[in-house]
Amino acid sequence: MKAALEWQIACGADESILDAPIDRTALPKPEEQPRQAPVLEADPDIDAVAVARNAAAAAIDLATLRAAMESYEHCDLKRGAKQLVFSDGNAGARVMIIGEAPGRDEDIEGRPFVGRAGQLLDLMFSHIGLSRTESDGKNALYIANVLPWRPPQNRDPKPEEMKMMLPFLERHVEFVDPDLIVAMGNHACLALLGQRGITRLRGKWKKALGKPTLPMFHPAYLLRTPEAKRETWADLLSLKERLGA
């Protein structure tokens, strides 16, 4: 009851009693029919992409970048987010991560990574040393997401929601200035190396926006399938040697 009570709120349920029953089955009356509400189409004339791209352009920053973020209006996603997600971490760290979208718990607090995937993330790096709330940027994380709002019920990114979000991720990587990225998942492979097939992809060192890039399972994916921790384990530890290097 309570897993269905969640799902009911996850897809936009406020209020559980109404003032009075209603009777479901019985059919409205020919004047009680709803009228059908007008569709609204996107202006054909109105270059989403360029309109991102030309606002990303004019940030001077991380904050003036949220704004701009913020203040856009193409991504229909915004409008059933409950917040738009940024980022977390220290903008310091040589490493920044990349994910695909907030979830339902991320939507709620306004930062990547939060839910049990977030918690599995953080006990990960963890492990070589690697942390978001690190102060000191040489064992720091950064984590953001190619889109910063909720996609409805936790669906995948659609391509061109990707692809007008783009050029406010390429703006965020280069304020950020990380050492490394680690593309986590295959839209997160797909929005910045124009590739999928994680399993194929993960543990090889590619290049993405001018930084080395090393793409890895989602942790999300690790729930479901524990036994490719070892290929993760993997992967992190390659992480490590190249900070090192």
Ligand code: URA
Given for the second form:
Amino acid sequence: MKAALEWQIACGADESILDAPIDRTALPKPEEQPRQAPVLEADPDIDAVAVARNAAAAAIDLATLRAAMESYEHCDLKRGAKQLVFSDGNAGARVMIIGEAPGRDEDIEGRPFVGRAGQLLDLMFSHIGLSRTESDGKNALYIANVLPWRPPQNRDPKPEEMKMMLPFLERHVEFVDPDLIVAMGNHACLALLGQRGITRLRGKWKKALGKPTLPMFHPAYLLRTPEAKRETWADLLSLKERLGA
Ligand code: URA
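Please supply the corresponding structure for the form predicted together with the named molecule (the preceding block corresponds to the form predicted alone).
Every component of the complex follows; first up is the chain already shown.
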């Protein structure tokens, strides 16, 4: 079995595709059995949002929040992901960036924004003197995502996934207590502001979780739409000005 698995990994079949695993060896032949129900069904008696809210409230710092998220079992994304992607950067930073969800590279490395979009993000913020590796909180960034597990095939987050992980994100922001938040892209805006339409929202300061919040284009969008970098530069300057104020 081990050799068979290693062979699959060597062939590049090293990630899960569906939300839930299927034990194909246990499936009956189609002609013998009627179609089966999905393998994983949410238990209707469990209020996943309330469980998340209680778990997040019981956390006393970032380490216990991370542990609470690690042991949260009601988000199916956890089963398809390699690991939890909690955060990166300096927890004393004045600026907290909130993205959407880990992609393939982040799922492998366990840190947010480490793929191509992350490299662009680092470059963008370096131009206004901010970095996730900076030890002085004044010039530092702290980065997290709305969802801490990679959605299969990088599909969009589902509303119920965002809803159940929101209490953890709220507590995360409470512990980091940044001066400013950057909401990266549509899904971060939806989770934090309850609004979508990043083209209209970007560059306009809002308030989320009690913090001044700047919606910006997601760097993955900028990779596909380089002409939008002009607006992003204006947004970075607006952020810099606000930090100086
Ligand atoms: N996109 C995101 O929104 N977050 C990541 O961590 C990586 C890509």
